[in-house]
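This document starts with one chain, in the form predicted alone, laid out as structure tokens.
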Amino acid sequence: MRSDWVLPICTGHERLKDENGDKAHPTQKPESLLHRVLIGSTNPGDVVLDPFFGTGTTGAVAKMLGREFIGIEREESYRKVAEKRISKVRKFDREALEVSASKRAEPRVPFGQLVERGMLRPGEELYSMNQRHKAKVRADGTLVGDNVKGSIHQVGAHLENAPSCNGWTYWCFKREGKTVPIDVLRQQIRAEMHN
């Protein structure tokens, strides 16, 4: 899920409108707002509670996204507009409510490791991607290279000359000629935890 919260006000066709033509409601909440606020806090078939239901934004969404919802709402007026709101709508497919895990979703595997479960071995080389560079794994999970030790990150960044490096995906290793992301080891090692 992105971290930036840009999301527009509620009006057109999404803004309701009682009887007389005027705003259902003075604050009624965009749908894009609780959709990003359940899609990263609930999983289908929860149980949202809101305490503050006023027009059922939190209700319409819920429902759409596949899961249950408890609308509490002092005015009748606003009670009235949520039911009829929420009356119409669909809940989408199984499918299309399945939400893929990010990558920093995903189990930490530690680079040492590698170097523990005999992966990689201490004193063998590691090379960057373009080839430019090379360190050695240590015994305890760190490299040393040109004047520089400490963690797969930290000495890409600074062989690159970079702010930050990602070393899982900077770092390769030699096998039987041909050249292979240390990031593939670690995927071996999650696709383990998951089985």
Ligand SMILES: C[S@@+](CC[C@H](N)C(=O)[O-])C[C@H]1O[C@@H](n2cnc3c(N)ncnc32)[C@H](O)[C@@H]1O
Contents of the next structure:
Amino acid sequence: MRSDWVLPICTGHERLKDENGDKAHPTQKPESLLHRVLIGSTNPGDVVLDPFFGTGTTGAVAKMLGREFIGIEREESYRKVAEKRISKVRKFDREALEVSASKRAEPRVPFGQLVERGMLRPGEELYSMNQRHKAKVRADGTLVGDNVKGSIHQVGAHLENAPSCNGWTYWCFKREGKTVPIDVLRQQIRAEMHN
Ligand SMILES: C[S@@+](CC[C@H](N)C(=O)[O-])C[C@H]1O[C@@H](n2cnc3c(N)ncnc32)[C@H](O)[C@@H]1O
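Alt. form predicted in complex with the named molecule, vs. the form predicted alone above:
Up next: the whole complex, starting with the chain shown before.
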């Protein structure tokens, strides 16, 4: 996961309002933020503590994701908003939660491991899935392209002028005339880990 996150602020139907139609809390966080934090750092059944609970965004998302939670909030009016909000939340079904858990459990494979193991050679060219860009593999597991160098994700994002890019699904290599996504090599390493 990247260390800089681009997420929409909390607006629209998600933004809680009081009886006058004003914001129920000045700094209500977006559920997408808590979704990412909880998926990335907890498993179903874990207990999450939020000592600055506000409108209970943490509790609402924890409940959806099958986590337990403890919320602490000093303002009674916010506690009431949070309680009402969370009472309406429904947990995702078990199957959907299992998918999230198993994805997180997949072992991390650094791109450099593909180079270390000789699956890709330093100097070899990778091609973007849309065939518009190419970059060269370096011995240290980074890429170098037109006026850019960095990780598979950084170089992909730069070339696409995008805030982020999943380099595993963006880059391909060529073998015997075929274009193959580098993710195939990652899956190969993961399959060996499971044996
Ligand atoms: C940034 S807001 C949290 C917003 C929340 N994440 C949400 O999405 O609604 C911080 C909250 O912490 C509460 N707070 C601040 N100091 C506190 C304390 N010492 N004990 C309990 N709650 C506190 C404030 O009342 C405020 O609602």
